[in-house]
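Listed next as structure tokens is one chain, alone, in the form predicted on its own.
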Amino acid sequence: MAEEAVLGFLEKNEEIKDSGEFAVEKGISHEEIVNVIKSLNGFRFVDAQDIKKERWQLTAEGKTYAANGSPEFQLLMAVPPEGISRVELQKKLGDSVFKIGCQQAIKNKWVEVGKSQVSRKVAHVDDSVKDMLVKINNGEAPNKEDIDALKRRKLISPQVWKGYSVKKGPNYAPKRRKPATDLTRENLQSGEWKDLQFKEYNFLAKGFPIEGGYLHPLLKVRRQMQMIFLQMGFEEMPTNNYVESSFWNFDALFQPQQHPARDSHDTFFLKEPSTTKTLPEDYVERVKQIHESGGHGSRGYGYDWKREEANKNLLRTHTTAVSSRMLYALAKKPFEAKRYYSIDRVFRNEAVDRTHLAEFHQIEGLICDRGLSLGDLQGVLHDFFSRLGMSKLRFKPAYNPYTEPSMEIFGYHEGLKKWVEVGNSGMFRPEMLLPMGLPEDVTVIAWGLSLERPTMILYGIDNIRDLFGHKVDLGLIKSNPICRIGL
């Protein structure tokens, strides 16, 4: 109906000047007329030009005053000639009307408000605010000063009315024929195809979005790290055991049983199964001896080592637990130099904040060979971190129970223009290696870092909970860029 009205009017007239007036004249809703005009304009049956008109409408508060009168007028009418107490007047009008009415009536010099009494200063006034609101509601346009006054009191708000002026377009026809979208067998057989008007192809239209899986930023950076290790000749350690015994996680690493890291507030201990049943007894005995009385030039820790502590099961706190197993397995064979790496999850009972999670990923690399020195470790670290885009490194002495010497690694971040801590490193102590059965001239250099920290730097993420965990935005996973190493 609306389409016939528009096309029919333009057949006899040059232009529809105002779609709003046209809708009223034809008794059709303006929304329906607008939808038809947009459709006809898209197919160039008509040429439409936007029309915008600013109108004023009453707010909810303005509608209340238009119906009941302004607060100041209501207050004046509630004050008898002899006056009234403030408490009684407030009770009579309500808190909101009393508060606003007092302010405006005092400003207009209609009333005098004392500490306890309210009295009139005028006998009668006109409610100009109500009159203006009624006029606006009826479509009349007040002057600019009145508009400004009502706007300041938030009694009116602007409303932009949108419509169209319409003229004939290059494809105008009194009646629109629906274009065919398919050429059918029946069209060809009947000859209808000669008179059919076909819909034009839109070669710029986008197809349906391709649905598929997306790689998490952590997986992309993890893959890049794996490639760096493989290029440097490392082989991956099996890290499929999240549950580890305290023996392999702590004791085998020459970490004393009274160390703070072994407390329940730092480590997740298992309730079921709470203990391990299989440990290499001869190796356990050697570890016990090195803890209690030392050996190989060490004095040990001088305490009573307890087997029940070593048997406790836990969620591994570092992937170095895997390294200790691999080195023990290596010691049982004729010695050969090895380069190992691992990237997997570890668990620590830590408070969750912007930079810490109870579950995160650790990257670890180690080299086991004869005659390795601290210089070899620094050289390997320069090689490793240069492949990550960090060629400037600094080292700071540190302490670890199972490495001596130990170093914190700092790299200069060109983007942040500052030195940032990027990892930890050291040489495994003889107290850890010799009880395993490795030859005395064999040394092991190792380093580790988290996977989350470089990923956050690469992707500009400042809260680790936005990267890993249940609060991750899936939009980030779908739209993150291809990983380019360059910390």
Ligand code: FB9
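Numbering follows the first chain given and starts at 1. Bear in mind the structure is a predicted one, so any value in this text is a computation, not a measurement. For clarity, a rigid core is taken as the largest C-alpha set superposing within 1.5 Å between two forms. Compared with the form predicted in complex with the named molecule:
After superposition on the rigid core, displacement of the C-alpha of Y301 between the two forms stays below 2 Å. Residue displacement note: S406 has its CA displaced by under 2 Å between the two forms (rigid core superposed). Fitting the two forms on the rigid core leaves the C-alpha of K162 displaced by at least 2 angstroms between the two forms.
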The other form holds:
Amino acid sequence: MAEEAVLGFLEKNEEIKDSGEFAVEKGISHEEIVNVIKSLNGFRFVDAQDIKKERWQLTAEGKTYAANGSPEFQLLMAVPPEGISRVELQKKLGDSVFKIGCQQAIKNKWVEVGKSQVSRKVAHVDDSVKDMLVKINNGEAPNKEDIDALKRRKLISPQVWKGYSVKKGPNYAPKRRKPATDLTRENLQSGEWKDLQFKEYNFLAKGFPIEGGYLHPLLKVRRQMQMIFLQMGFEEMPTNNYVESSFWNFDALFQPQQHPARDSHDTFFLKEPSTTKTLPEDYVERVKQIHESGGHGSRGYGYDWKREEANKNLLRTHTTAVSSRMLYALAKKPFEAKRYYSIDRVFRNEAVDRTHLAEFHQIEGLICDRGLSLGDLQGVLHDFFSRLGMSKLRFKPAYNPYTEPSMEIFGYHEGLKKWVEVGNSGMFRPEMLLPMGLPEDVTVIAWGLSLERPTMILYGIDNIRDLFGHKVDLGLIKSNPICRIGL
Ligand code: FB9
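Can you now output the form predicted in complex with the named molecule? The one shown was the form predicted on its own.
Next comes the full complex, this chain leading.
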């Protein structure tokens, strides 16, 4: 309707001077007219020029007075000829109307407001304020000083009115035929295509966003860590078993059965299946020995080692449980040096906070060879972490039940301009390796770190809950850039 009105009017007239007046004339809402003008302008059916006008609109308070009269007029009307007490008048009008009404009525010398009494000074007046507010509401513009007076009383506020003046455009036609957007068999056969107006191709139109899969940042960094290990000649250990026996997770690592990590405060033990099915009996016997009474020069822990403790199933607390399985398997064969790595989930019954969840991904590397020393360990750590962009390392003596000596590793992070704890390491104890059957002169150097910490640092994520778990921020996953480590 609005479109026919605009195009129809321009058929007979040069221009629509003011879309606002045109809307009133045609009895169509100005908004509808504006939408049509914009669309016709887009297709160059018309040529529309902006016109702006400053208008005044009533404030909420202005609207109440336009409806109920100005407060000073309401006040005067409420004062009977014989006068009235302030209190009664205030009750009649309400606090705000009474207060403002008094100010204005006194100023207009309409009333006399004594200590308790209020009396009239005039018989009748016009409520010019209300009249002006009504006029403004109907779009009329009162004179400057009235505007200023009403503005001072915050009864009106300025409003920019936007409209258009409209002329015929290069594609003007009295009636807009929807431009064809397709050459169909029908309009080809009917020959209608000859007079059809075809819609222009919009070569800037964006195609439909191709939704693809998104690699989680953890998987991107895992891939980069994997590449580093493979480039350093390591092979991946099979970590596809979250459920492990206490034997491989602890006992095989010479971790005593009363070690604090082995109680349910730190470890998730399984209710079902609660115990492991099979263990290599001869090896278990040797582990029992080394725990109870030592051997190979070690005096062991000297406690009563319990098979049922070793049988308990748990969620592995470290991928070192996989390392113990792999080293035992290695010992069963003629010895050959090996470089192994693992990157997979481990579970610890820890309090969840900004950097800790009950599970994280552990990265572990180990080299099993003859006559390896702590120097070799520091060497391979330098090689590994320099590929992570950290060429400056510092080592701090540490303790692990299954490595002696052990070192915490600190690296200087150029981006953060500070030393960061980047992991832990050590040489697996003979009490762990010899019962497996590995040759006397074989030593194993190993180290471990997490996948979450480097990923949080690389992607600037400071709360691990945004990165992993049910509160993960999918937007972050979708929009995360490719962050290259070490570069
Ligand atoms: O990952 C850790 N820090 C880290 C690693 C890399 C990194 O890269 C920068 C971007 C380039 C930045 C930081 N840490 C180990 C250090 C700390 O975050 C530490 O507070 C938390 N640790 C976890 C364990 O928390 C209880 C990180 C996790 C960890 C610690 C030790 C091992 C594995 C994971 C181990 C081991 C080990 C030792 C000897 C033999 C075999 C395995």
